[in-house]
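Next comes just one chain, in structure tokens: the form predicted alone.
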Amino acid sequence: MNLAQLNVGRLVAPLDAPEMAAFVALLEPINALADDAPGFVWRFTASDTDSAVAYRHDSGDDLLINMSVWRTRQDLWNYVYRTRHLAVLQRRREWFARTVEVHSVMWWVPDGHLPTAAEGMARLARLAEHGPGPDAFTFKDFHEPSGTPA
């Protein structure tokens, strides 16, 4: 069983207005460098051509998805909180919007399965409407491939 994750948030501007810029342009380095960070396995993308697009849901163009695929938890975690990929987390209230709706979800699915954009917009709906459970967790509410609570 791999890992996979989706995160969304709602952009504070269009992607080519001037407050975005800074965002933008970490997308193709921060995409290039999880590409290459152990444990990864696959992430989603809008473009065959340009890995660093980002890809928008039909929920509104100011929603974006980041969603991948990783081997573990402590390979995804080591990712986010122990590369650059942190400085740029730090900085998220700069492009995206505060929200107090769930943002964030993960569930386990088995080697060489690839999520769809819907796929995981259903699981992230699930945590919001049911909470965490085997089907959709989170780092805090993590549960293991077996289905039991970490």
Second form
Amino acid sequence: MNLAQLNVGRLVAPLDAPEMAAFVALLEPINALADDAPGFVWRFTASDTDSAVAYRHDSGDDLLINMSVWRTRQDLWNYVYRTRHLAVLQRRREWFARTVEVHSVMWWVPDGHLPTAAEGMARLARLAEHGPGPDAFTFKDFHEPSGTPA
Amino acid sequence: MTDDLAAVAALHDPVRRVLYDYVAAQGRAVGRNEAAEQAGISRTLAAFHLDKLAEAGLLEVDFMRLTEARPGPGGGRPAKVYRRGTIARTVTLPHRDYEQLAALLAEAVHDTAADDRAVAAAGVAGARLHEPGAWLATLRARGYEPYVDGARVRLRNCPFRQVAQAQPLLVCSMNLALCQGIAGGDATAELDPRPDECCVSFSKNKSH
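To test you: the structure above is the form predicted alone. What is the structure of the form predicted together with its partner chain?
Next comes the full complex, and the chain you just saw is listed first.
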């Protein structure tokens, strides 16, 4: 099994606005960092040619979706918190609205399965509605593939 | 608590203390021969004490082929090696549990407007610890275990590891502010995280 992760964020301005320029400039190097990270399997892109912008969700203009698949929890953790990605995360308030709604979810997928955006959003909705469980969880309330909490 | 006390008590022996400090400072697996040479004792005695430290959970044991393997029977066998254990040991009498309190506070503060204030408070605390020219000694005294890596100074140990694992964004931001304060004008602290090390590294400023 592989670990899928989705997070959404509401941008403070459209991607082509000047206040988003620093964020847009970081997308490519940070995506490249993920692609080269140990345990990286796949990440969602809007099209084969567009690796910079992940996806714009139908229901909201400035909702940005990030989705990726990793071999293990540790691989994902090391990329998110133990690479230069951490410094970008630290600046999130410059580009993303402070939000109390659930914005990040993880779930297990069979090897070779590449989740769709709709699938990821459904997992996020499940987490928001029912709290963490074997089908939708977080780093903090992690669940192993067997369905037992870590 | 009992296990922690036993583990700490295992360090009472001065030879073990030397062996533990040496292995901890290397940041890699250390073989019995190397440890014995460093402590100035026989290989057999070093092996005895290293195994005692491993039993207490202060060191972790592994087996690997060391470079000096000789040709012939048994020459290429994996050797027993030791690295510092990852479990933190604390003994406080009477019992105190600031780690749990810190974890609860971090949980409450993270992702709220108060987290900027927590980072600012860490910066002020760091600045208070700053003494011109003494930033490395201060980092050492506070358990960061700094070491030189090319042009940079890195930190082998994260003193806040347990809480940082639960709230990395908040704790690493606070730690960066703390380190920036400690370094003052002597060095520039930046977020530069690596697996199993502290999230901050430094470049020395020219005047020092």
